[in-house]
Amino acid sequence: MMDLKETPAPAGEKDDFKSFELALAVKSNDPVNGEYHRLVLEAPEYLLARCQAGQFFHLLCPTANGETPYLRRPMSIYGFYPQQGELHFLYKLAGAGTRALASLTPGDRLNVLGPLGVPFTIEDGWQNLVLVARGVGLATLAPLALEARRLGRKMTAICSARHPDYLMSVDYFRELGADVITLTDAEGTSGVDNLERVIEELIAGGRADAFYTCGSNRILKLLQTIGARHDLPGQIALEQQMACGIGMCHCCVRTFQRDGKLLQLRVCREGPVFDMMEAVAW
């Protein structure tokens, strides 16, 4: 590690979660399948002790192959392991920033800022958790599953993707004790109607006390409908473009509905985790 720097909250705001800017050594950076890579960084215990499920880091992508990504890239925490001294990220190759990340090799250093944002919470009465996400959105739910196992909660993980080859974290969720249900476009099982049927069966069987999801507006709308129908709570980790990651630039503002009013909140600062019923789907 090098260039350690504590990052304060914006002026006038409460500093709920202390974050750090520092350069971490790359331990590994390997393909998971044809679209996704897993990046493992060596990280100190004091940094990992600050991490919570649902939070993110702002990564300063390197210059590579003639491309110079200017803004940092927000990246959800895929895993944090104090005993191994490791911080994990799962990312999809999509543009200049992620192509630059893919160029990193063991021993390289990556500048990171974090952990940032509001994490997931698991209330005492939520004994049966339903995790629903698609593609790389499952990365955000992986540390939540680890925390759920630590608390002794039961889990069902509904994993969706375009093709079985692109299903993410299925074995990891099973290792943590979750019942895993896989849905894919290729098999014709990932449509909203079928997903609704699967979730309704879980509710009928007493296996759903709360929902957790990430990213997808289609899934968000469905879970809001089901949640309202059965009076079930939930939380969503939202994905949004960010420039600063600490609430100063207001680049990541989205609309939310709270107490009958529409609010404009920053995903990086007031989130990225929000009450599922408050998020306004686009």
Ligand SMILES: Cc1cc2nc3c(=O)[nH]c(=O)nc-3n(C[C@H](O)[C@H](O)[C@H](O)COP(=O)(O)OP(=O)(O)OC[C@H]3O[C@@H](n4cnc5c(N)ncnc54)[C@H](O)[C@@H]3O)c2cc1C
Second form
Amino acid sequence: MMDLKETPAPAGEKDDFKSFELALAVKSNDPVNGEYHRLVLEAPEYLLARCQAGQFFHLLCPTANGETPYLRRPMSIYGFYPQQGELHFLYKLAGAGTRALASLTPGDRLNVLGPLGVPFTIEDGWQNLVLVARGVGLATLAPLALEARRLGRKMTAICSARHPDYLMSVDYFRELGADVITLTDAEGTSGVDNLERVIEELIAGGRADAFYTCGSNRILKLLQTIGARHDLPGQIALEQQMACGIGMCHCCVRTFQRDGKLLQLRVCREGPVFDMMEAVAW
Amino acid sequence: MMDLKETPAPAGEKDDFKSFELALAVKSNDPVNGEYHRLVLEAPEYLLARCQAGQFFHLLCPTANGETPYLRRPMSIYGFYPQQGELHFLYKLAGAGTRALASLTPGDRLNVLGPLGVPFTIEDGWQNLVLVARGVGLATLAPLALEARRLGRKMTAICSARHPDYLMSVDYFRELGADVITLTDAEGTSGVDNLERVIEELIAGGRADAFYTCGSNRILKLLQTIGARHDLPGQIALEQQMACGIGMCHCCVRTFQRDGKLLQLRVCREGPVFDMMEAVAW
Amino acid sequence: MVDLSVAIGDLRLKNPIMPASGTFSEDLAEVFDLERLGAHVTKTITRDWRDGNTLPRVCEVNGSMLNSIGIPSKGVGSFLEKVVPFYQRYDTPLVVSISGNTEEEFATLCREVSVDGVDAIEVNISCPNIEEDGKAFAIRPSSTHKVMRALRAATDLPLWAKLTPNTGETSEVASAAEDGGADALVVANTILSMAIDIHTRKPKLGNLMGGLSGPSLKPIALRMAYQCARATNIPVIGCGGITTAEDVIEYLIAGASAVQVGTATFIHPTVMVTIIDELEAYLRAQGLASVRDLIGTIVDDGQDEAVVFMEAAP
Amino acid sequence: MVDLSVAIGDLRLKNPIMPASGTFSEDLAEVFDLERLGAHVTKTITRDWRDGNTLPRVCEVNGSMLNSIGIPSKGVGSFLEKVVPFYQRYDTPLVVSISGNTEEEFATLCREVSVDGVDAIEVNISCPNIEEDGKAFAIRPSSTHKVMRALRAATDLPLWAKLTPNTGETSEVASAAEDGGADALVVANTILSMAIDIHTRKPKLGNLMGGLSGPSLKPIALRMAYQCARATNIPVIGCGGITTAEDVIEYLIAGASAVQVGTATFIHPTVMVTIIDELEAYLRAQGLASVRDLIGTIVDDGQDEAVVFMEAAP
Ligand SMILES: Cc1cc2nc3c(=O)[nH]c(=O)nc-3n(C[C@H](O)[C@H](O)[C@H](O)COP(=O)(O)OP(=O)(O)OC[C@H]3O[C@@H](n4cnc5c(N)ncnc54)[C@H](O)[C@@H]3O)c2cc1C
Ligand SMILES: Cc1cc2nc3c(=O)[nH]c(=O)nc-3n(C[C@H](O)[C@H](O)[C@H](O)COP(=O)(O)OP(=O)(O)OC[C@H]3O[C@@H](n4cnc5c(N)ncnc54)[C@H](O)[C@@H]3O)c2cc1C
Ligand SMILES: Cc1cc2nc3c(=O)[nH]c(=O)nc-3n(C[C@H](O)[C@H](O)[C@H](O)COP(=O)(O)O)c2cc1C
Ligand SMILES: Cc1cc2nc3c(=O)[nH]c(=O)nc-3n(C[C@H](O)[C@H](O)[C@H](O)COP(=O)(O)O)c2cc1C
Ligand code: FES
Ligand code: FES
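Moving from the form predicted alone to the form predicted in complex with the ligand:
So here's everything in the complex, that chain up top.
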């Protein structure tokens, strides 16, 4: 009988579905710096046509080094290029799953499920976007920057990292016409106070209509404070451990605040992108 | 922590032990014909010095083709060559374990446990030995033939197979000075009646002091009849599914008859070589 | 053409493959055509709102998983309003899974979900009975019998009792469920387990313990399915660790009339479709006209189950 | 130097690693120095001769195994004459595992093996009680308590009760064993399981069913070890699926004072030695002076076990 890791069942007519289980060929899988790797997969046009910034795929990591990760691992779309037929991920080595991903070589196949989740949106009035992220969070914001550029919006990307060497995608953001501000621990510029100062300057200069961020609790809290202070909107992409990735298992919930009430939402289905002001810092 | 498949624990001083758990390097692993493969491992002298014809090793098959055989698989020693530092196995593709063995390539390591079990013995009065085997059973008898040659005994090897193409080790037996008689299904010569005729001729010619065989129920029954008829001794190497291979689990028992009583003996410990007359055909 | 259809009491399923409760939802319709399935089985609901357990709610162990989700539920009202109508667009029968902490609550909910559009009710009696000592109803034959009587009185729909592996009395519990009025048995739920992160020394689940599902559970659940098929005269629906068509065939041979696929769907969302296709191909290759020709065909030489159990001590 | 020694009641073990009954014998002395182990535990014996079960007696399932050996036994006479003297050449404590089908037979055997050279008796109460309904003694608290009282009266040696996972009442059975006089609990034996060859449609074991051991059992047995450590004040010896030093550390953190290694020895006969060495290296790397510093250090925020069990329904 067939090896499920290789050839998922045809699920019906493409047009009926939003997400697909597919075994895609690896085009390249290279370290970006010590901790990060970029994985490029060959993807069919119909799949890429459905991708949107902020969405993710759920990856079935291979068996490697005697380890067999069992559950899938969620990864944001780092880039999707229908012309080149490419789907990109940027991942950081964390545990067994990402270590296994790093073992993939060109020609291998990786079983992916996606695209999944709610994407970022850019509302009409949001002309000046501020992207704030740290580390691998930049991966999630990269396709948003591309979309913002397509829509002709102005952008400031505040990129934070431990060390200038770990600043990724800075050139990419610049190419897309963003003003880039880099903050690093090594240079002592990444503290919350300095970040607040930087953002307040942007607001004062009329260069902040909406914020986009992901992951960090510290940044979320700051942006919520600033957002409330100036009545500015924003969106955040959140992470949570996932089993199904589709909405079936309820393992990936986080707490949100809406209309004065606390509620639990699934990161995989009602997210991963949420209203920045509704997220409850953890 | 270390990968157990690669580096088993040092077990103490070599001289204290009879069997060893070792990860040996593969020298070669080639098909002998469609169904059989010969595996050559690089083995230390102290291990080979302990090997005897009729003993076996318990092999920890690697993960291959998405299958992970869990229990070890027993394999007779096909050859042990202290001078060359080589340990040989001849195996037939059967299920997941042997399929996994076939995936080994030179330089890979295979975790082996052995030598195990009770070897063949050649008693002083046995000057004319008759080896009877079919298929992969020949593997088990090969090192016995080498030992018989060393002791200067005369030998007749009756080799049976489905087809002349599957007759293995015939040249090897000839090189060791054995008279070789081949019987095949294809030529219609491998039937019990013909085998009986052949053996009776050997006995009549004074060329059969003891029999050695393995595996086949049909051959066992015939040899027991002939042995009883002429009061001739013999030994048989038996197979049985094994978990521990050492004598701990009692999963590998077979029934034997001794002093008019039936008893159960462990093939891995009291065998795999047993008195031919005590074995109970199945 | 091979015939994949099976009967669970009066309910005819076009094939024996359905999802396990809690590992399926409307969301999966975005990945494949749910009409392909033998039945639709919803996540267990309770009458009232429930939040669910502390995170983490899942972890992986040795190629299987633990979960302690805690049955978060929006309550029966929301369920009848949103979930039941969703499934009415399909011809596939709808099986609704319910649970309650007391007999009365359980029976009331059973009555409330006995509505048009619902074809059978799966009662998750693997949940704790807070009127007794907090052990699941299905741990003991007596509590199983009692709750099943109450549930039977509450509905005319087919009642499927979902059993737990956390018991030493599987056959007795199965008989008690049958006597109590069950039309079928779903065998089984997850087995109580635990995992600890040795670095933080914390349990890997927020709830300390949780249920083991996936391949590690299969030999246990298969044994239970066999025991239940031997002990009762009602259909058994096998569940636990099913990943491939071979696994399904094993359950059918053991005596199950249909199966539920749970965790495997998390790994391969389209796995149920794959399994249906492979099962059909297998039957064709074996020259079998119907999947029913496999059910209960185990060659067990009529060994008596009780004796076997006695001897099963290693 | 790190201290690997642990105490099981009055018995001091040089390290917490010992073999599980039925997966160890004198034969292993041909592979490594048995003096390295914390204790020696013999295969369960019965008073009288027993043949053992029909073959096949083992099979593999998903990286684990099933067995139904059936406790072949040469009887107590042969055991006292041959096995006990063999182990007297070692300083390592000898633990003798026994079993019986009736209380009286069990107690008599217990008295008979209370001889010089035996340091503790492990009572395999996972075996069937033929005076009741053939269920293992350790399935119910009542039968556990009764048999333990009888065994306690039969010997002054430390009594270790070996529990079964085939129950829904682990904590209660553990308490019953403690009350009945157990000095320690061995947690746990194998769980009843099954596998079928789909080609022959025969069970893969001659006995139809058998016990699951190896990695698949670990999360279940670990949960039980935790429950038993919480429920009683006697030492718990963890057993089930241990393959690596990490597994041992997990059991110790959960509350076990020592562990038994079973099936892993079939795969790697020297694994217990490897584990002892790795455990020592781990303690050194963590800057811990004694392995006892790990025991029961689980960070469980004092969650009440009963509540947790109730909530554990998925
Ligand atoms: C929507 C979403 C998008 C993400 N995008 C990216 C990305 O673009 N690049 C990237 O490097 N990482 C991303 N992550 C985090 C990534 O999923 C984890 O780093 C990864 O799952 C770790 O797996 P592991 O086996 O290497 O680590 P382990 O720690 O061994 O994983 C153990 C378990 O915890 C889960 N887990 C551990 N860390 C996380 C986490 N941060 N979020 C969710 N689950 C986790 C794993 O999935 C697995 O189930 C994203 C997470 C989510 C939810
Ligand atoms: C002492 C001894 C010596 C042997 N010597 C050789 C040899 O030199 N060459 C050779 O080709 N084969 C030999 N065999 C048989 C060999 O062990 C099996 O062919 C092999 O275990 C099959 O494993 P598998 O996973 O490929 O097959 P599967 O059928 O998938 O095996 C399933 C299980 O059954 C066991 N099993 C299946 N067939 C046998 C068998 N005939 N004997 C014992 N266990 C079995 C396997 O070990 C495994 O546990 C010997 C067996 C024994 C007991
Ligand atoms: C995340 C998760 C949630 C579950 N929720 C429920 C549930 O709500 N009700 C229920 O009866 N069983 C529930 N189960 C158990 C499954 O229905 C099934 O019985 C079990 O997982 C064994 O099957 P599997 O090994 O195929 O997953 C759940 C299982 C998982 C993994
Ligand atoms: C082949 C085999 C034979 C066993 N025999 C016994 C026995 O005689 N008495 C006993 O108490 N447990 C016996 N057991 C159970 C083990 O002692 C142990 O409890 C179980 O295997 C779980 O541990 P593991 O996963 O490390 O193997 C046996 C297990 C196996 C695999
Ligand atoms: S991961 Fe299953 S609901 Fe989100
Ligand atoms: S294989 Fe374990 S006793 Fe022979």
